[in-house]
Amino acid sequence: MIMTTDMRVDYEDVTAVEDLNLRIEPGEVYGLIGPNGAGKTSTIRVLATLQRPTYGEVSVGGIDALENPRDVHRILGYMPDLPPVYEDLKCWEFLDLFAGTYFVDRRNRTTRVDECLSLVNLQGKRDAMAGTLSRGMTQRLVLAKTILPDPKVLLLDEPASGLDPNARIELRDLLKMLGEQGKTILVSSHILTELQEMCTSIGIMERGRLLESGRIDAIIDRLSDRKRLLIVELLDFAAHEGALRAELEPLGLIEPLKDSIAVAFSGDDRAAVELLRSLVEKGLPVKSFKEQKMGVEDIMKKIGAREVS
């Protein structure tokens, strides 16, 4: 649904994006992660047809975005970082104005405006002036504007900026829902925790280059050396630590934690069940036995990316 081939973006003597090859499949919620200055916004602006790359190929929804930008606009919703609003309009008026420019059917326009206000949890601010909203509410209002025409592709540049924790949870749930409806979403952020729970796939950018890209579970499988990290916690840990170590050391590298030990385990689920049964049968008071999944932050460490919050 989104594809770039050898895309490069230069600003005089600065290369913002270098030979980007990006593939995003339909229905994916794709998180573009990287520090400020990594090239995320330049990438999104090119995809949104707001600027041309120095060279390379770009397509959105199977449409050549460089040759047919107007056709791309018909399927695209774009939300920039720190987007402006018309402060002297009420929230519903702001959305109604853009519903007209997006050719939303006049007969359904009021219903669609109210639907979008409800989706971003702003129905209580329907008649409030847009200029009186907090930054977080302004972000939500612009997101409502972005989804008004029911686009197939959404490009969201730092959409969680300024949102409080509850609003971020609501944003995560909304993006998941839109993805389940078949929409393709590219969302950028320099904060890992904003993207980990809402994205199906990620791309990690640094200094204009794409270091890693793909589905999160596939990247984890590729980078984890087929090892699982099991955490075994005991009651009265100090009294039983030695015995637990003796059982775990033959299995792989272990790391002591508070009241528990982590072991790099190469077995499958059945082998993990057998290990737990063995520990219990040998009298070890197992309080918890769990697998610690690799997360986005672990991926960043594994590939050596830096400067990301």
Second form
Amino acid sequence: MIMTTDMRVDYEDVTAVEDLNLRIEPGEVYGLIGPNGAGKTSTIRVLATLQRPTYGEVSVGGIDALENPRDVHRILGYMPDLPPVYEDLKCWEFLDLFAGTYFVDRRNRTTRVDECLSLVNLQGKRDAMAGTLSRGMTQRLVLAKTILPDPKVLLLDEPASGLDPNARIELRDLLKMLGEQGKTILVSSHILTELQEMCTSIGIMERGRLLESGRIDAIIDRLSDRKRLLIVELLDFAAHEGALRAELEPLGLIEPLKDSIAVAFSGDDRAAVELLRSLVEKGLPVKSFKEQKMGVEDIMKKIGAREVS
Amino acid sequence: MSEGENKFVELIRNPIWGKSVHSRLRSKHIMSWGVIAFTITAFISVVTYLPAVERGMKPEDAAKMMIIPIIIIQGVVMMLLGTGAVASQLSIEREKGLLDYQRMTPMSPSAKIIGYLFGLPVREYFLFALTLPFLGFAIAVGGISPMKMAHFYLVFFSSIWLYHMTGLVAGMASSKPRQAAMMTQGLVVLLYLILPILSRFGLTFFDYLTVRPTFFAMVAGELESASPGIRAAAEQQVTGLKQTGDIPFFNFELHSTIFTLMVQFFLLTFMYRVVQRKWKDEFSHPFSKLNALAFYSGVLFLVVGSLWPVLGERELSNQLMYQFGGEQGMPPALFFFFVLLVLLLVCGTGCLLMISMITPNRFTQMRELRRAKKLGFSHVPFNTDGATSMPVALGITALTIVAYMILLRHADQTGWYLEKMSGLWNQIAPVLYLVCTALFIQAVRERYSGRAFIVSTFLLWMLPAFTMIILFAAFNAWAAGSYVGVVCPPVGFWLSLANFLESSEQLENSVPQFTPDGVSPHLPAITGFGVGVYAVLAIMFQVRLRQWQVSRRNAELGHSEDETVISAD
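Swap state to the form predicted together with the partner chain from the form predicted on its own:
Time for the whole complex; same chain goes first.
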């Protein structure tokens, strides 16, 4: 579990993080979203014990990170943004180094190194010098280093940047698997689609403040006022638009789209079926009738966060 | 794995050391660097040994002659290359962010520091090892006592670790690898060439930061048959070293090895502390307030202990005076003047360094104030980085006064330098000047940014010195020039000490004055002016600092209680 209480981080005159209260449960894959300069990296560095906050309480895996940083190190895996590697080490040597520093049993060390290399699909590069890897491969090597000691808590700063689409899918699956193993995972990014694919929960930061935090479905539920967005598409839309509007307007707010109308519908699934039946019975040529799920991008629009791509 | 096993692994199979073996000792490195080092050592050994034997020298004497060049090669490899490697490699890791990975591993900070200390220069240890066959040959054929060589190498490696630790400190503090390497290599040169000069003014312990005294004490005698006169040269080279190889310290005589190890251990301990603090938090001050006080006290202990026998033991002070004055020796009062001047300059530099290292900038103070507010403290805790450094500045200046006065009393009792010392004001004015300057600097450093501090220091120190030189050189305005120049601390120390000694009763064979004729009559007033200027500046800036701190406190806490918030515990 990760928990911060009233955490503040200052750099000279600038406040990077202001009174942050964060709670991430085991098994959660939590996405920290925000534009550059929102305070994501500062938050992660404090959680990683690399930096002391101005004030506030920080607990990682139930351990006070400010009082007992070495105990936190035993259970923590951290991958920075644009992660560096020892360029003059071979990939296996790089992982072997960290296996040693995390006290992985010598008898199992080689096996564990090979396991991690195969988890990130770098078995073929075992004996390559780390300095010769491409950016995406470097990213994967550091990810392997991060998961090597089997940490309970993972902090990943922009882990998908530089990865090709296949590698992103693999990363998503890997994080999902790690989450299912009960690990607490915090992933930061300023790419919304990237996080939506990976995370069960999100936190949106802007200018050092946490604007919204929680499970994605709960946030959607809350922000959409418990309404679902139904899209009704008609054949020959122009001819029937008036009739469709007349049917939908009493149900809630509507928004005309290109060949369809979106309605904020507050009924349950049964009511939605009834609505479709009624539209068809009234002779409207319904081409499609679907519910549109609210995404992270919609959440961002809704809460008014800026500058996030 | 159990905790005990972990500690064993950390020490014996240090993975950080192993990483350096992988990265710095690949076969390509062994081949290229190894061939170069082996060839150079072999060449120098052969051209030293064979021609000497050809000329009819006994093989054992020829073999002894190989020792010095081999030690020089080892010194260059381990001290210059090794220290540079430590500093530059560490700062590269820090710059890239690799050090963050290591910061976050569960190994203890000590194990990490040891891993880096012995790992980063691993190639240099290998190169050192390549010189050992030649050294072994020289010892075996030359019949040199292996015990004495082992003794020498104990101190040699203690010096090496001291320098490598300096490299770690530089690597942790400097963000640029080249800068870090150059800084530490410059420091090695400073320790070997510049600081030993200070030992000639009685601060003998500076000589013992190097391996030279132990070399001269332990090895030089062994080489006497091959290099006649080397023992005499050793006594000329190393201040305070006696025939027995013992060092006078206070009223004791310590073996040179014990003394060297003591001085080096003292520095190593504090450097280790700096690295450990930086390891835990790279933004922290190098020293905590209490560490700074302890370190400065230790330096003063070494200073007073070294000067004590110089001021109290006729033989030793004569040895030093003759080093400067040739056949005649330096006049005692002049020697005493230089001893005090060097003492004040060293203490002044020490105060300045300590104050710079522990004084928080305004942002650090604000940060700590916010933290104290949040935690419900009534004030910022004394030993935190954000607390004012004023109490420590007062502490170290008070210690300086005590040390200075103890030495003056001691010198007064011997009566070898002056017939009778002048009054208390004249005695204490030089050190009061230092105290006021230190408190002024502390206030400026704490209140303003680093740039403002540097500019104000330049204006106050360099400009008056330049003006004084122009007034002296172009207008012969000795008194006016001195009034202006006294604001520059080195000049202020000179003039206030000159005032003290010129107003004291001189011994018969002493020189009467330390300043030009045009300055001497004005010395009391010039000294008073110098102390007064810094006393006024210190009070003025301390008051301004206090007002600023109270206003910041009120702004942060939102109320206007007037005391204690940023004061010490």
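Rigid core here is just the name for the largest C-alpha set that superposes within 1.5 Å across the two forms. Keep in mind it's a predicted model, so treat the numbers as computed, not measured. Numbering follows the first chain given and starts at 1.
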item	value
Post core alignment: Leu234 C-alpha displaced by 2 Å or more between the two forms	yes
Large Cα shift (2 Å or above) at Arg70 between the two forms, core-fitted	no
Core-aligned C-alpha movement of Lys287 between the two forms, 2 Å or more	yes
For Arg245, CA displacement between the two forms after the core is overlaid, in Å	4.2
Core-aligned Cα shift of Leu276 between the two forms, given in Å	2.7
